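The data below hold one chain only, encoded as structure tokens and taken in the form predicted on its own.
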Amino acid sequence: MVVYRSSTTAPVNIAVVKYWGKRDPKLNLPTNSSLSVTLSQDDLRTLTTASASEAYTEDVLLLNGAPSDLTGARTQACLRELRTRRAALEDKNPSLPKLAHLKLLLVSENNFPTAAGLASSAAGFAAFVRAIADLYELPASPTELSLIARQGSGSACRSLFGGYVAWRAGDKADGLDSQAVEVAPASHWPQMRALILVVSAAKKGVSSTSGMQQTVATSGLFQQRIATVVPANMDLMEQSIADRDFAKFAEVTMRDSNSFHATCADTYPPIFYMNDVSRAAIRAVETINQAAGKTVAAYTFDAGPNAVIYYLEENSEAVLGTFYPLLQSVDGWKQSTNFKSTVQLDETISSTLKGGVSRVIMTGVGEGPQKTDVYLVSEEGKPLSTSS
């Protein structure tokens, strides 16, 4: 029995100009463009092995050791597109193995909590599409593959690149111009760091998909956001990255996060992804910036309560030194972290953070998907685990 295998890792990305709302739910086309920072895979990544064999009788996906549904329309759209491209290659070159008709075993593992507002679907679908594309030896660029990954999870298209990534919304009905592009590689601004305060690893109460459609349908603020706020923020953000202007980057990041969550609150009935711990993190960032006399930290929140705090390496002392004394008992701090800060947080903020943050993740800007020889499927076609 011949088993064909390919493995890839893919990163998480955290948007600094948020994607929220679909103009075409079937094709997963967004109402607005977005821009993200790809985070280091040393800290946050999905590892996926795609395998094909005559012995497989159905397509199977195992995620973190448990069977996962592959029958959804979005996943099927990705599989169909990838198989169609492989079939076209086989038609052109009859000597190629006939993989397009074979069933697939896909085994995937995250090194971070799934569905906790940590962009797990973005890394997951990016790894899914990249691993199958590599298995099929498709001559597709990351931007071409982003058109496929987008159909699985919108923000997944941005996880096909490292560094700083824009997802251009596009305006064509067929979605062929709705794709991701690299704005700048990680090496352009490698000093960018992120501290993630994991407030809850529980699954979200309102999924992003249903939440955003409620917002599109009912929020008046949302219409203003997509018409004026986001286009202006995209221009400012791209310029701030080009100039490596952290103060501007930070202001746009925080304003855009505020705008996004305001539209969620303006949804009818309202959606609240942030909680008291999230708001305490905002106040802590404001206090850090006030004490520094300039903007050295920026908060952003996706569709969940976790705070992602961006800062430059040179300001580690001010940022990490404020949170470490409060949260040193939770997991995730790296050994080099023992910073002291003179920033005094309000007692309510301190106690709220201390009681509400379950772990931290220290990371920074990183690279896009990487092919790897670490396999989650054996040469005999059986599922493996990296933790076994």
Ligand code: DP6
Second form
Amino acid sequence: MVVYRSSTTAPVNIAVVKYWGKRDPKLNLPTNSSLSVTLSQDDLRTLTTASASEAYTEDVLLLNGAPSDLTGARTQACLRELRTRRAALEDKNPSLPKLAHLKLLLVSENNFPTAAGLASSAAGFAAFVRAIADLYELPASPTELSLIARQGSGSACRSLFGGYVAWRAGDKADGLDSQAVEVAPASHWPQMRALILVVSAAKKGVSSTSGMQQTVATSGLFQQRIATVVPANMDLMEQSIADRDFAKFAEVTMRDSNSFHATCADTYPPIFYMNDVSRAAIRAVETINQAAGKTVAAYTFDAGPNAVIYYLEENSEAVLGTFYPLLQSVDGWKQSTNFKSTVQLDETISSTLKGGVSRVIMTGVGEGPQKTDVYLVSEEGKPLSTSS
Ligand code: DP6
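Now show me the form predicted in complex with the ligand; what you just gave was the form predicted on its own.
So here's everything in the complex, that chain up top.
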């Protein structure tokens, strides 16, 4: 029996102006625009093969080797939209193979350990949508596909592009203008680096989906964030990227992360994603910037304690030279890392970081989804693994 296959990779993105809040939970429409940097797939990516065959009896998703639920409303919304578009193509052109009604086998793997505690839903949903769109040969641009991926997970819509990506909130009730666009390709500012300090959380915190709903419902500060803080930050951020102005980029990144976490603290009951280790990372970045006499590093935190530190390649010594001596025993440093300490951190900050950072990820700005001929489904329609 014929097995149709298509494979793609998709990247992780880390926002510098955060998405936090839904104005329509069903269509997954946000209360505000957001902007992110796509990270290199050499270090962090999801690989997904979508396949369709008469032989399949149900839709199946295997994620890192384990069966995963496809029945959730958001996944079903993505599948429905993709199948509807394929069916429309088949109606127009009867010579096309009839794929829209076939069941799908989707096999997906991340190239980073799940234990890293990085939210992989953005890369996951972006790869899911891109792989099926490619399988169906949909003539859809990344922006059109972002409308579909958004319904899987908001931040996923930004992972359909490389480089610097905005998700325009839009204001239509049907959400057709709530989509991702490229602000600048990675090649516009390729010197952007990111050091991720993976901080082990004692227990799993509030999920972003539920956390943001609680914030929208209870925080007064949040109203100010969406009315004035974010619109101003979006403008400043886009300008700083256009000008390749790191100091401005960094200040807006840090202020926006602080603003987002302030609305979490203003949620009732309050939500705390950062912990002592996160706060030590903030102090370390401040110390690095003070010692440099200018802003060379910027921290940002999502819905968890991990620190993402953006810096430019030319300032690697100042940033890596501060963290490497402290954290050289943890996994993730690249071979070429041999920086000497340039900045003396306060004793409490050093020991908190040493005790709380479990691994690092060294990466930088990167490209969007890439079609590949590495398949996780065999020609016979059986799941494969890249690691076996
Ligand atoms: C803090 O995209 O995970 O990372 O749309 O409910 O799936 P859902 O939320 P999700 O939220 C991400 C929130 C964030 C900020 C960001 O990535 O912009």
